[in-house]
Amino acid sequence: MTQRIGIFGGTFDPVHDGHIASAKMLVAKLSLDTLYFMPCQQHPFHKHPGASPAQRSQMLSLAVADEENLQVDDRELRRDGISYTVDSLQAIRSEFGDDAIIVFILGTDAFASLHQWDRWQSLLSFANVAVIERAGQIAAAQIVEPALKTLLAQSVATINAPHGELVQLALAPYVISSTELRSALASVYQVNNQIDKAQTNMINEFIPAAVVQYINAQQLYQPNQ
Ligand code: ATP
C-alpha cells in the first residue's frame, strides 16, 4: 500500500488545539497513515518564539501522546540556524521513497507569504501541498500574489499524485493562535499574581492539558521572558 504522509510546519510556541484538531481532520480527510509536526528550528522571518526549541517539541510530544496516527518530527530542531522547509521535504522525500503520497499542510496566513520562502517552487517537486482555510485569517480567494494564484487556480480535488498537486480544505474552524495563548499565560502572573479566570479559562480550553502542566511547570510564557 502506498504511504500517505502529512507534514504539518510551523513553530507551536505553544502547540495548541488548533493545530491538534486540525491535524485531526487533515488525518481523516487526506486519508494519511501519519502527520508529522515538523517544529522549525528558527523562524525564516526572524520571529523570536517564546520557549526554547526543546520545549516546543516536547511540548508537541505531549500533546500527540495518546494520538494514533499524529506524530513529532523534530529533525528541524536538530539542525543549526535557519531551517528551510524545502531542505526538510527533500530528506523526507528520499527516506519514504518515490511513490509516497507526501501532503505538506500550511494554513492560508502562512500560504499568502509562500513566495517568499527559499526555492519555494521546487517545494512541489517533492511534495503536495494542502492549503487550509485559517477561521480570522485570511481566506485564499483574497491572495493577490500572481504566482500563488496561478497556483490555487490550478488545485485539485483529492490528492493521488507522491508530489506536485495542491489541495484547498476547509476545516471546521477554531479560531485560537499561539500569540494570544502566550499573552493569555503572560497575563495570568500579572498584577500582583492574581489568577485572572478569563485568561486561565482560555488557557484550559485551547491547550491540552498537559501541556498546561509543562508550561507550569518550566515556568514558560511569563511576563519578563
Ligand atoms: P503564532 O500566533 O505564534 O503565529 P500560530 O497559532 O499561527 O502561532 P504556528 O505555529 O505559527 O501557530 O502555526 C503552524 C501552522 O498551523 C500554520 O500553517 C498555521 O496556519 C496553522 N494554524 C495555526 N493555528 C491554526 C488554527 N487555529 N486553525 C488552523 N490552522 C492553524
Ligand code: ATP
The other form holds:
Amino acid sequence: MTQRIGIFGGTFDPVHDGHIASAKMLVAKLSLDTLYFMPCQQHPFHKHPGASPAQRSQMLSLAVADEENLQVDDRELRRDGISYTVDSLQAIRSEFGDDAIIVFILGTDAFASLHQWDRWQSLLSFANVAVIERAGQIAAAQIVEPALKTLLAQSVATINAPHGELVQLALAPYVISSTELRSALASVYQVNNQIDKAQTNMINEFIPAAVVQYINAQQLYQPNQ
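Switching forms now, from the form predicted in complex with adenosine-5'-triphosphate (ATP) to the form predicted alone, please provide the structure.
Just this one chain is shown here; partners and other molecules are left out.
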C-alpha cells in the first residue's frame, strides 16, 4: 500500500499542545499514515531558539511518545549549518521511494515568502505542499508574488500524486504561541518576584506534562539564558 507521509517543519521552541492538535487534524485531513515533526537546527531567517537542537528534539519526542501517527525526524538537527528544506525533502524522497505520497506542510505566512527559500522551485519535485491558513495569519488571497499566486490557482482538492500538487487547508488558530510560553516560563525563574499563578497555569495547560518536567529539569528558558 502506498505510504502517505506528512512533514511538519518548524523550530518548536518549545513544542506545545497547539502543534500536537494541529498535527492530529492534518493526519485526518490529509489521510496521512505518519506525520513527522522536523525541527530545524539553524533557521534560514536567523531565528535563534532558546533551547538547543538536542533539547528541542527531546521535547518533541516526549510530546509524541503516546501518539500513534506522530513521529520526530531530526535530520536537520544532525546537519551542520543552515537547514534547507529542499535538501531534507530530497533525502526523504530517496528514503521512502518514488511511489510514496509526501506532503510538506507550511502556513500561509511561511508560504508567502517561499520564493525566497533556497531552490524553492525544486520542492514540488520531491513532495506535495499543503498550505495551511489560520485566523490571524496572512490570507492566501493576500499573497502577491506572481509565482506563488500561480501555484495557489492550481491547487487541488485532494492530494493523490507522490509529488507536485498543492492543497489549501484551513485550521483553527493556535490558542497559544511558543513566544508566549517562553515568556511565561521565564517569569517562573524571576528572582525575588512573586510567581504569577496564571503564568504557571498557562504552562501546565498548553505544554504536555512530560515536556514541562523536562523543561524544569533542564532549567530551560530562564531569563537572560
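Numbering follows the first chain given and starts at 1. By rigid core we mean the largest C-alpha set that fits within 1.5 Å across both forms. Quantities reported herein were computed from a predicted structural model and do not represent experimental measurements.
Asker: Core-aligned, is the CA shift for residue 136 between the two forms 2 angstroms or more?
Answerer: Comparing forms between the two forms, the residue 136 CA shifts at least 2 Å.
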